[in-house]
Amino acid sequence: MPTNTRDHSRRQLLTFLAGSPLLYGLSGTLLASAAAAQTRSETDAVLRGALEFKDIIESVDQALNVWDFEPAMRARVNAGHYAYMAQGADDFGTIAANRAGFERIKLRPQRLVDVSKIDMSTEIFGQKVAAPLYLCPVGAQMMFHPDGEVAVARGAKSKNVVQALSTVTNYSVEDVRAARGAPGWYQLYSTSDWPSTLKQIKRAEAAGCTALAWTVDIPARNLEPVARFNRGKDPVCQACHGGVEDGGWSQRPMFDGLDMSTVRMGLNGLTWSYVDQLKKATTMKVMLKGIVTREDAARCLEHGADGIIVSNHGGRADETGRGAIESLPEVLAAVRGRVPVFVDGGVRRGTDIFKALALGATAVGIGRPYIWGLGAFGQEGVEKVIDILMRELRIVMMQMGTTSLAKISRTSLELA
């Protein structure tokens, strides 16, 4: 990918952030980095002119990369909902690190390989899919489109990729399974009441989910940007958050039939023994989502985890300054191939997916990009985002001389 194209994406990022309600939350470091990228792009005036694109796309066919969907989505959604999607911890440093981590990894192409046939298909927990790509759990997707998670499920079905459903979904796991027509994953936010949590687990299991991904990376977090918006007084927000009188639980179908008046959501002092409890409670594969160190990866294995998701919640969990892709190697080193390791955070290009796979990831997750597509064009937008990333992955596999996922390895990488 030409440097100017990458800088153009950064310039777009700087432009939309400058006009967004999140500007006050950006650190000087991120602004300086984006400004520097813009300066570098201006070294070739002719190429810069060719790459400039200031319009907002009006149809999915106009999109050339996933970044094109962000301005279109931002133009259509409530400002508070946009902030919920775009926010990061503290000064957005980990969001920036997620992208920077990919850029530090260089590629080593192999020439004159027969790449007339490229196979991106794989099997994840017994499910055959078209590509090593999954759609990360994102809560309350009616914020972005009336069909929310159901539109995403239809897009996932059309493209045959895995969809992970959030605990705080606007549509039930049964609705999503019916729309997807195949198993998915269920992301779990535990509660202070085990029977309430167990009911969710059993619903997901009955709906055919193959994996349970317990999110462990947010014992606490700082959500400054979204706190600027009073959701309780915004009628647009209330359409998907529910009334303040019931805490919004009426809009969360996975809590149907549960008395949430005395139940708290969160880690609530839980420790590693909870993994043992989850393992005994379900036949689904149990994964931990939010693991970023070798020490925790080893503990996952000690407690029988069936998989690990290397993730920093898209830069929303904590301000570590480490990109998820930078955390991946040490987790993989601790696991040594004993369980699948997945990764998400900052993925925007097919080259990003390739780099993660070459390091050893089983599959790679996307979050904000498909939400941009959903908010901009609904199911069509989700499908186009997947199409673009799969096209780009195919291209880089051809460039690297790797005709199947099994042939992707670290020999294609130059690590800083």
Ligand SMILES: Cc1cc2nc3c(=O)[nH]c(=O)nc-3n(C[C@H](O)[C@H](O)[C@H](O)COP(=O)(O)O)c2cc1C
Contents of the next structure:
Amino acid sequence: MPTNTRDHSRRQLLTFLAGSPLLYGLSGTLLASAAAAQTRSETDAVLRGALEFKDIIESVDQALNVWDFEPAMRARVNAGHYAYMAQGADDFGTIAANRAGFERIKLRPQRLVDVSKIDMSTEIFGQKVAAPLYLCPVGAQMMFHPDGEVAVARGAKSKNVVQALSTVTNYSVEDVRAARGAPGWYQLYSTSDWPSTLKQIKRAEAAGCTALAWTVDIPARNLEPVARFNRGKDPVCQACHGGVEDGGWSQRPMFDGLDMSTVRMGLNGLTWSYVDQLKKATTMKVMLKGIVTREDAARCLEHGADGIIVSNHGGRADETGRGAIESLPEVLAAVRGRVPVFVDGGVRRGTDIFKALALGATAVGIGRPYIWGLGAFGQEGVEKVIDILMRELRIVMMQMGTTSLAKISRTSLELA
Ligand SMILES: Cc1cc2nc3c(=O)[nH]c(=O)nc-3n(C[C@H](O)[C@H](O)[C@H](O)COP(=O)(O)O)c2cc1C
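Since the structure above is the form predicted alone, I would like to see how the form predicted in complex with the named molecule looks, so please show that one next.
Once more the chain from above appears, this time first in line as the rest of the complex follows.
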């Protein structure tokens, strides 16, 4: 990135941080000190010199936990791209709730169990994987690293975890499948046009995806942080968004060869009968992503869903929602083991994964943590994030005396 572009981006980042509820939500000290620099002085000298994040890791070997990747990523990517990744709805209340929900659940260890062998491998939709951990669909990953979803696929391959690919991926499902060397999941954003949506679904199916996850949690939303960036002035933004009214989604590879000029992305008034339509259209397992209530969980089953993803889109959809982990029990109660239930949102530690599994989740997803790894160090960063979470999961399984996933149960939890 040319120096003037970088300086411009940093200035935008400070402006963003100074006016952002992120200050209350994420790694507070770091952000607070950046904002303090903003209030002290806005000179270019400060922007160049004082925006030094203390203790930023310079290589994956230095990372002790997944949080370590966040400032490293922030220091490397364009400020607008950082804001896009970090943002939540309104005042980021649901992002905070995602973390708080995990923190409220306490653990009940069992002593003197032989935990010299721990097995965290499992099978998800017939696919043997190393851990009950999957990489959530995150759009347009080239903004974080030039190799984007392909770097993530290589990381998912070397660690043998499931990768879910977003509709608005920068690399095609075929390229990602080749890099992963095994099936993944395809996340669907529906459009106003069934024939073009169907073509996309068929491509995912032909590429071997085992599951189709229809994201249903954004009938509307309010995201402000990216609006703080003046895309018209940032050369990096202009390179992608210049002159493209829809933000560029229709130019993404999953829409290649389709005339999207009159098509709108989104729920477009779709209701539950669309699940029946999806079921008829594909041999992939059909899941709904973004379910947070028992009522909707029951409707998913009525319409033949093969799985449910409890998710609030990482706090980017509804505001002042409950933490995803807090929505999980009622969904599980409605499902009663008939289909697998997955959960994502705010997972940052092995203990978080353990708590979700102990409640009854089949597997647990991460979004931002692997994106921090990707933005900071590419494939290596993604791999290290997975390694750290698997190491932490192993530790907590030893502490709880649960040597395999089958042995993990609610008895390990004290719910507040
Ligand atoms: C930058 C970003 C882009 C995302 N893009 C998508 C997407 O294209 N489709 C989707 O279903 N969810 C998307 N999500 C939501 C994630 O799939 C996931 O639900 C969420 O990130 C999990 O929360 P976490 O980031 O706290 O781990 C996105 C999340 C982020 C942070």
